[in-house]
Amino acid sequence: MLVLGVESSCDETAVALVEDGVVLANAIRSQVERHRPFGGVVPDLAARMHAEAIGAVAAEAFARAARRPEEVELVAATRSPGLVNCLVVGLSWARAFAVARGLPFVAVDHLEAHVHACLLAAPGSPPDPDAVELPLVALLVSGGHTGVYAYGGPGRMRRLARTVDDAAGEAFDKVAALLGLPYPGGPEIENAAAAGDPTAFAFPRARPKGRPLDFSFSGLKTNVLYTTRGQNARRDAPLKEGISVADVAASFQEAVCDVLVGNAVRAALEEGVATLALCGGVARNARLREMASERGGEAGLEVLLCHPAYCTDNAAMVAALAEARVRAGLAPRPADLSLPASSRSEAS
């Protein structure tokens, strides 16, 4: 089955072609350079850029896969969660493609697609049905979402933990701004941290009261502000004399990774699963991957790291999940052609 997938939930315009679980093409056009001057994604600008780019990105996907639109058998698009005006662009384009050709259409949840991406083989490689034991517990970490989920396959996803304030990726962006590093902050913090000492600053590991598996990063962010500028200092105040940006970055990164991995491992052990998976855009962070592998292994868990090509927002995960849902008898649903774009996940 040749599946066309479309993703436009934030600032990546993505179109992919997946056939029988094999990713034939995964075309992505990033908007990072356009949003960098604003220090974050501007929704209206992002939506306009999706509308301008989606046709060209689709053409690129078909060219890479050496396939024609007439060969597509199923169409899928992200419908939630995300920036609604951005979701509408990809959702409308994909539905029009499906309706014009009389093809079935599947509306996909972005968070479930991220978790399902852990099951995908490397681009162009056939899937190994015995590679992953389900159910598993997944740590999903991105710029807009941070949570831990139990996943038993398509349609069987249950949230175990979430952030009570900032997503981890959002915290990376905000701390990067405090340190004078450009947007997006995740890669910049990771690069700066490579030359720093992760034990230089004892940043806090927050534990929301009565919610032992949940995350909180707002206090950590405030602590970085006080450490680098002083108590009650303005965000635009100069850094204290002698403050090492590399050491702050490394210590901050270590604190975030410590909490993320610690809670995820605990959740996996409490669920009694054999596998802990790591997915989402922040899952490309080398320290997070290293720590998850180390601590998960020490706890007797098999650690599954999402392939880097599928960590950030992409359409391969959308197409692959849609195909899996069809094979499981969960899709297509008649309502999928009329469901509105939504900022809320079906899985949360």
Ligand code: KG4
Given for the second form:
Amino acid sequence: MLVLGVESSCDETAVALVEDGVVLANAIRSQVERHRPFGGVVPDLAARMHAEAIGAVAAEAFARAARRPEEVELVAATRSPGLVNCLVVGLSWARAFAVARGLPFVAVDHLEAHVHACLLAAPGSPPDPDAVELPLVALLVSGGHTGVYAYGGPGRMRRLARTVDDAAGEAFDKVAALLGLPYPGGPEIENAAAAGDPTAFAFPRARPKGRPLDFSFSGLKTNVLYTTRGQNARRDAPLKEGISVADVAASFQEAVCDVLVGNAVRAALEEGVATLALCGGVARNARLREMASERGGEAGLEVLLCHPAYCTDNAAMVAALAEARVRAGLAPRPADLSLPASSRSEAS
Ligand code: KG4
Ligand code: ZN
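Moving on from the form predicted on its own, please list the structure of the form predicted in complex with the ligand.
To see the whole picture, the full complex is given below, headed by that same chain.
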């Protein structure tokens, strides 16, 4: 089945073509350069840019896959969660495509798509149906969301843990800004950390009271602020003399990865699953991948690292999940053509 997938929940305009689980094209246009001067995504600007880009990104996907719009058999788009003005652009474009061609349409949840992305084979390769044993436990770490989920396949996703304040990616972005590094901060912190000492600063590993699997990153962010600029300092105070940005970046990254991996491994063991999966934009981080592999392996878990091409926002994961939902008999639902875009996830 040839599936056209569309993703526009934040600042990536993405269109993909997936056939029987094989990713034929995964076209993405990032808006990051336009948002960088503002230090984060500006929602109205993002929505306008999606509208300007989506036609060309779709044309690029068809060209790369060497397929024609007439060959598409199923259409899917992200409906939730995300910036509503942005979601509306991709959702409306995809629904119009489906209705004009008389095709079924599937509305997809972005978080479930991020987790499902762990099951995708490398671009162009066929998936191995025996490669992954379900259910698995997934650590989903992105700019907008951070949580641990039990995943038994399409429609069977249950949240086991969540952040009580900032998402992990958001923490990377905010700490990068504190260190004078540009947006998005995740890759910048990772680069800076490569030259630093991860034991230079003992940043806290916060555990919300009575919620042993949940995350909290806001205290860590404040700790970095006071460490780098002085106790009770304001964000615009100058950096302390002699402070090593590389050491702060490495110690911060170590603290975030430590708590993410620690809780995820614990959740996987409590659920009694064989596999721990890692997905979302922050899952591109090499130290997080390394730590998850090491500690998961020590705990007797298979560790499944989402292919880097499908960690940050993309439409291949949207198309692949839609196809899996149809094959599982869960989609299309009559409401898929009219459900509103939403900032809230369908996955609990
Ligand atoms: O999944 P994603 O593309 O968008 C959301 O759904 O939020 O994730 C974007 C986030 C950003 O916060 C970015 O800083 C972070 O992923 N990120 C990273 C790395 N690459 C991207 N964080 C840490 N290390 C990285 N290498
Ligand atoms: Zn995402």
